[in-house]
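A single chain comes next, written as structure tokens; it is the form predicted alone.
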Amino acid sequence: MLKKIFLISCCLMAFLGASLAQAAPRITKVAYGVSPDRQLRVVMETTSPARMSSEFLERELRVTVNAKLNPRINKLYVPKNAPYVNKVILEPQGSETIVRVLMKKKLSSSEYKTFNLKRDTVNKRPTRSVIDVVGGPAKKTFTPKKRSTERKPWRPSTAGSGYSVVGGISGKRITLDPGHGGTDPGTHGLVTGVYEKNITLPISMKVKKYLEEKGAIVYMTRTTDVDVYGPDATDVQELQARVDVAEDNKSDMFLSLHINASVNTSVGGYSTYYHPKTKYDIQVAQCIQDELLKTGNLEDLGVRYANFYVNKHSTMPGALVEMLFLTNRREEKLLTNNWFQNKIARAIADGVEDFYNQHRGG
């Protein structure tokens, strides 16, 4: 009896561990950054919530995260802005990673700082875990915007920016958004590895140059691999930094773009999003999902209204795009082909003009 309940016993410890273990967290992505500041942002997004530990020696600070680094991410970090850190080190330690920031001078207790963030769901941000480190002072040339924390109220559609839908796409002014950048890279490709970031970009900039043939006048919240804010921002003044770059160029039409992720790997499809604060929202998300179903046989997912930050807060007609998912093999191949990336920039150029082409005559 006593030798049943000792295997009884051993069989439920090694049920526990093991379930322990699997809901350990686990680091799937590292992102850098390096603010006007020159501050160096380390940016872990983890499966669930790490703690984390830190101690600093003269030169060095290490911090110790409760969670499983992936094999697959790059393990060196040299910045090339933050003339005061030599590099980052990533050292696995079994269910823990290292992080160690090699200093080029003598480090203090004031000097850094390790916070989480809580994962939000509805602009898709996962959990992180953040390490800053004070390189220097600012360079003098440097003088950053203050902007607001708070968010902006709704606006009538007739006041904000004063767009316009009528006379056709000539002179109008558009604003892209390419969707993350910097220290946010988004969702990743599953064969590849290639981050969201990297996709929207070059996607945005052949969308800008089909829309600036056709007579519109384009604005690009980013143009390279950087935090529109800054890498030191919360996620609403990243936000609300993407979005004033349209309010400030009175801008007549504000598009964000995107790639979207599933657990399913099946899953896959175009789906265009809007937000209804002007009566042309669901137009302009029509007409660009309508072009985009035109560039092969993908899902049709839909014009579907949400409340995504960028979709409420601008004051302009617009929409969100998900331009298919990464997390699908086949559409992942297709995001990474640079000759599909100019028919998914066409086709949203040409779903842009076909809105207007509708308003032509008011």
Given for the second form:
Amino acid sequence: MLKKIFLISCCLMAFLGASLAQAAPRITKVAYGVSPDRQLRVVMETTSPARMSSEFLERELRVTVNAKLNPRINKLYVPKNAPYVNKVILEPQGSETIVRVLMKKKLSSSEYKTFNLKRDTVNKRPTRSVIDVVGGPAKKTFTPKKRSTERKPWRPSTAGSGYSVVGGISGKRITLDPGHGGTDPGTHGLVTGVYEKNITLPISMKVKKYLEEKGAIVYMTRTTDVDVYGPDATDVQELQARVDVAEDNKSDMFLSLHINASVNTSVGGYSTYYHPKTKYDIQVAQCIQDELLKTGNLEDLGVRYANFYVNKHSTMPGALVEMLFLTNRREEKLLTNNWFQNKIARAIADGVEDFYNQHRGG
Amino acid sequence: MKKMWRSAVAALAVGLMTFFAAGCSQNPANPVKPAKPVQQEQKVSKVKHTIYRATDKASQKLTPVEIEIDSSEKNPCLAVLKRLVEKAPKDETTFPKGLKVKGVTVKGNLATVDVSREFTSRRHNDYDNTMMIYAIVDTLTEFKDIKKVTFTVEGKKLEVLGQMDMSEPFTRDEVFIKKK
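Show the form predicted together with its partner chain, please, the one above being the form predicted alone.
Let us now look at the entire complex, which starts with that chain.
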């Protein structure tokens, strides 16, 4: 008797199990797309609502969908317009499917999401499970050219390589490079924690405004918080991409704006660096440094020769300005102050104007 | 034969033990004798060198400091740099903590300095990077034959450090040295 009951219950359980498996969701179709703002979307059509759980590893997003994958669905997808994503792999695992999005960059939790869409009776769409992953930089201010990946050997520029210093500031093409950006924050303040990239950008935008008021044409290597080359660039690629903006716009001057840092928190002041590739570089640096020193009682670290990449590898006169120290408590306060940012920006623009005034007559 | 071996080994062991024991006990045995005579002996074979340290915080420049190294030193460049970098005063921030000079090789007038990976640990501190590089460059170019200095990190060529292009050798720059 007991045996019979056991057998029957066994059969019942098996039957129940089978019917449950029948009702379990299945993935019938998978579609991929990259939106204009570079979001990669994976849409899985399912026979009934499926649950999803996700985990992200260093360079991989792993979403487990409790739905069985139709074996006829292609298990590999390589996106074309999503530079951050290597490929998407679908791995059937029993009644579940693991979606593996292999990334080229580190992923943070805010850069992906998963959600379910209900059955759409109007458009006759089934239930869907969706994964959105950041596929690339949202806005591109500059498209790097192939040639910029290769290192250009440095050659001192010869006279008449395209730039002009005569005739005053009006109509001069000036490229401004707000230091760092995107995945590269630069240094940071010790009190507020503010990043260098988030100070160089507003100051550069202010310099742009003042220079334009003086009649110059201003180009920017970046106008938002982005990497100029891309998030996976080598240091050289990233710096060369900034030089390329100046070169491609046939600039008459190239200024890179940075903020200094030291482990010695008592160090502070302005310094302007040049590379003597043209006879004008040192003059540009001196004119800017002179104006900066008028902004207040701040240390003069001087006009200095340096092997800075952007100065050395560009062909037009220019300088790299180190606008105070974020590691100096007093200077951090000044740098985060809008009024003082304006003061620094105006000084730089005045310095540039002064340089062109000195060469007005040729 | 075997016996002879054994006795020879035993004798050697005893000999060694007494030798070491003597070596170890030398200091505590003569506590009154200061180290002075030893120093005098070595002083004869010492050479003077100028190194550059950022000890003067007010001027934010490098100050020349005289040091002495053994004249028997096989690689005086390395010995001088080790003193500069690894024996820097604790409050001097010119070099990152733990930075080691792994080697210096000189070919013609070019010195190649191989450093440990700490070299790149402060890459956003442009001020610190320039001070670190010129403390080394200006110290090494004190040697008569050295005119140019280049750096490798753990044997590998370095392209950039922060904003600095590291692909070509550095020459002496006295802008960083405090004027007398």
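As the structure is a prediction and not an experimental result, all values here were calculated from the model. So that the term is clear: the rigid core is the largest set of C-alpha atoms that superpose within 1.5 Å between two forms. Residue numbers count along the first chain shown, from 1.
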Once you overlay the rigid core, does the Cα of Leu69 travel 2 Å or further between these two forms?
yes
2 Å or more on the CA of Val194 between these two forms, with the rigid core superposed, yes or no?
no
